[in-house]
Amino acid sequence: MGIRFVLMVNKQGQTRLAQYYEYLTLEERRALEGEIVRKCLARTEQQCSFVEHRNYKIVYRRYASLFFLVGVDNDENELAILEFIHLLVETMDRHFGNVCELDIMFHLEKAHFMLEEMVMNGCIVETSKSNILAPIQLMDKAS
């Protein structure tokens, strides 16, 4: 399947966006997020951005005050997922202008919409920033 979940977390460990592509109960999600966030935030800049946790491979990257964490299958390419994270951030930067935690908090539906345009059922389906942002720009014009 590929991508199992995408999380955006601040430096304090508070989840700002969570998107799951497999079924987990709320308790399982809460426990998983807590474990992963503690594990990733405790790592230093010198350590690599890949962590194995349970049956997932966690690929993460920090941009300013936000951590982008992606849980994938163990056979997924880590560098491709790092590139996906970078594409997601560049897309949000293009729309919000230097995306920050507040942009995610106040425009959560747009952040989810961008992610939904890029990933479908755990598979990356769109990588063109223009194609990802076109529907959002149409919605902005209409409102």
Second form
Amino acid sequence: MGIRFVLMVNKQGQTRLAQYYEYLTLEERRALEGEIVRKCLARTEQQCSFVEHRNYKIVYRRYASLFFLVGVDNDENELAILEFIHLLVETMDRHFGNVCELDIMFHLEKAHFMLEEMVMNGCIVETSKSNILAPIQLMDKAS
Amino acid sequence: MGSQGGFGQSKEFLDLVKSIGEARSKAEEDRIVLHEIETLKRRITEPDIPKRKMKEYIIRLVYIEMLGHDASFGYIHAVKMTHDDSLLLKRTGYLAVTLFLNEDHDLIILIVNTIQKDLKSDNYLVVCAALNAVCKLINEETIPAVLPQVVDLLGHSKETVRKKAVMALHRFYQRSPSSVTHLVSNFRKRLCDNDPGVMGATLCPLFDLITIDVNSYKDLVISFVNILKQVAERRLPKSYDYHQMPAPFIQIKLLKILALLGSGDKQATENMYTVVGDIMRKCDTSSNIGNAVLYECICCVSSVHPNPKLLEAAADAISKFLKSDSHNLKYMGIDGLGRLIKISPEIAEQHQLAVIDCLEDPDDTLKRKTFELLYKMTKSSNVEVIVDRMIGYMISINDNHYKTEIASRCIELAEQFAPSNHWFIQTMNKVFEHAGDLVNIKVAHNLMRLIAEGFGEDDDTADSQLRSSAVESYLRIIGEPKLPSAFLQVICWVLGEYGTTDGKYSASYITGKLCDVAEAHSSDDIVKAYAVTALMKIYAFEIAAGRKVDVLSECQSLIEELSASHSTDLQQRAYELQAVISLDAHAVESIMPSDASCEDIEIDKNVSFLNNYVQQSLEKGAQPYIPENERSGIVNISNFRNEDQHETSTHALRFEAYDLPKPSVPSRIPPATLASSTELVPVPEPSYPREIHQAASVSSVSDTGPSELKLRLDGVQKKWGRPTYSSSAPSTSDSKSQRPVNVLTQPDGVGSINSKARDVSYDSRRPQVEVSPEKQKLAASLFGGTSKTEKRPSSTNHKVSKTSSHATDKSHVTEGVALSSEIAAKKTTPVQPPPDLLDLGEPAVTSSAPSVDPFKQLEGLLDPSQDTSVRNYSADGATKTPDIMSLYSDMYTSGLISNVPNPVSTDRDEFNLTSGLSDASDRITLGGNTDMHSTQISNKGSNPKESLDKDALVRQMGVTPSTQNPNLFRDLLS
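What does the same protein look like in the form predicted together with its partner chain, given that the last one was the form predicted on its own?
Next comes the full complex, this chain leading.
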């Protein structure tokens, strides 16, 4: 399975994007997001970018006001997930140009589309930025 | 920036997003969202909404759900949007649906059709959108609806479609492996796809497949190695590069696969050495991604057949990680070290300082990782310091999840490597004191068993020293407030069993302490039950030793209080205690032998001791026992039932009060059916249609008298009963059939029957305790891991030798074998429904009808219970066996129930039988545990999955640093 969920949360703890690769009910999502956000936001820059939470490992990375949190299985390569987050940010950067929290908020569906291209069934399937963005650009042109 | 508030977005939407963005608190955000829900509920149902507007509404719904509120009112509109012709709207619709619905949602059926249509679309982006949805929404049932199309798409001209089709197939495999087993070869084909994206995606399903079945994919080793080589040599398009690394994510996936394929396979591994070595050499260690690949190489090297050169390179990489300032790299280094020390334990030495640093680090993640490493390094030489640290950390954290985990690890290590009995008891005390409510109750039972059996040394003095030190430490601790229930249970049990053994403490001192416990924890019935039983043991030992028993006044009042308890279990115990005290020394000794918790009880499966009884009954005119499969006349019973049903259904509604249960049946029913009704009704037919009959059974209370009480209880327990015996039984008249029992039970020495009954019932309980998969696991963790244990295995041997010294006992191993052969035999006989605990009451009921031998029936009950329970055990660990306390109480309840429907039989007979049962159950705690040996022996070493699970569990841990301990590294690392 690998990746269980991808979350984007700002530093106030408000969810900006949530994608789960296993089904959780609304209540479970709420509780999980609350717990892990509290845990990750309390950590300092020097500490590990990995946090164990229940049976997940959470790999997180902060960009300005936005935290990217990825929940993974225990046997996942944490450093690779850390770089996967960066790849996602670079990809969004290429599309939006200097991406910020508001870009994601105003174009929530596009952020999701990019994630859909990169991750399927909890696995990283595409890492070429041009491949990720091609369908989104085509859709933009068509509409 | 620029794209903010781009075209097509209404002011309303922009305002909403802005207000959510500016919300300063969760409450404010909730207010905004709730208001939005109200607005949308109104708007979304308006007619003729422009499509763009609708898309915006759908996105607003996504926001509502994302922020934790229910948007189910709008799901249907998202479903509708998937029908749209516009690609953007369609994809948005699919996105919303995948975010809202799980695969079992009712609305999915509406989407399957759309997906089918879209999979055939000429526009490959539409196909991609549909395939995305397939990966999220198709469940096992709907796989066949789209499977052919997905398979076709594997050969699509667009690489992105092929990639997504591979992933859709992967998803089907995850959901239902059997539905796509014939298509697995497609993954192999796609591995050779021209497009690196398709190849990269195919690695995901292949990884899953190889994880499950390595051997079928050994032929691919060369292919994987070649691909990895090409990737590392930058043959892939530049667009896959990430921070100057060629396709690092594909490299990592390939290394993971190679690690699986090369594990324990020298031949396969030899193909990998060169490429892995090259990658390790070339890795750019200044970037995160370079280190990620390097780490994956370390994992691979430590998994495949060892190669000294590569191991050296891995050790170098690890030391670089550990020396780094980055906590992330240190973390990876500790993890890598944990993997590598399995192969070359000596490398830990050079990193002592780094490891200690990590252990002392305030970063919790790092600390836990280090504890995981220590756990892997634990030996009998360093167990004390490691467990000591672990307990210190355990006390310092609040997170119950980790507390539980670390407590169980402490217990595991202590059990494996304990250097001395004293240390072990002290350690367990600490763990129980601070995490007693978190650890599995089985651990407590295990501890009791360990104390009872001793540590396995042959000399008994060590064992009795262990017990004395346990008793002493418990007497010290017992007064402390807020002890966890599980710990108190252990304390009570040990004090009851061994409190007075060494003569150091008087019975009145121990009983006083036990009473204090019961009083201080008046809300905890389980602890009270343990305390009362412990009291009974102490008194019994006193009586057996010929000493006079002075029941303390506080004990007296406790017993009186409990004999009026709401808990039938406690009542039963209190009455039993009183009964035991009044017996003479000889009787007490035989029912409550001293230090007999490890003894096995011999079982007379043929109940030959009852032959006399049967003979006498037959002479007095009783019907001979007819084996179940030879019985006829079931038809008669069902006829009778129909009559009964018919009669009662005529007055389904009753307005007068129900009659009180009476011992005899009202005369409304003709005498012929009268007798049969009392005998048959308590045992419901297996095919009995409960729904239909419910009204009838309620209204027939007065007809069948007390037996109905039982029927309704059955309903509660969801039990269908077992096939009733022949209708020939009813033919004997009621009054006549009772007499022999009375005659028999009175003159007969109750004691002998009693103790035998105990044996039999003991047997019936035992398999249920035995099969608990959790217990097996515990036993496995206790006695498994022979490779690194010095002491544990001997305990098992010890047990066997101990039992074999018991002339009449079979060894556990053979017992296990005997049991399984019995199962095989059982399978040929007609299947009886699994008896539940209530069945134990039945033999007592039937004892009033001597035409059928009650004990034969009892025997009949026992076997299926073994049968089913053993089958449960072999099936899987999912079945949860009731814990021992619930067995107790259920048992007693059943004992009590048996009194109710059978008021005609002699009271004395009833009482003795029940108390016989309870006597046996007093010993269950131990009996159940000792029996784990047999299952454990057969289980040990043959369960790689379990050990994998355990390993996964093991990977989460941490530590608390206190002051620097100068002796630490010497202990840890020497």
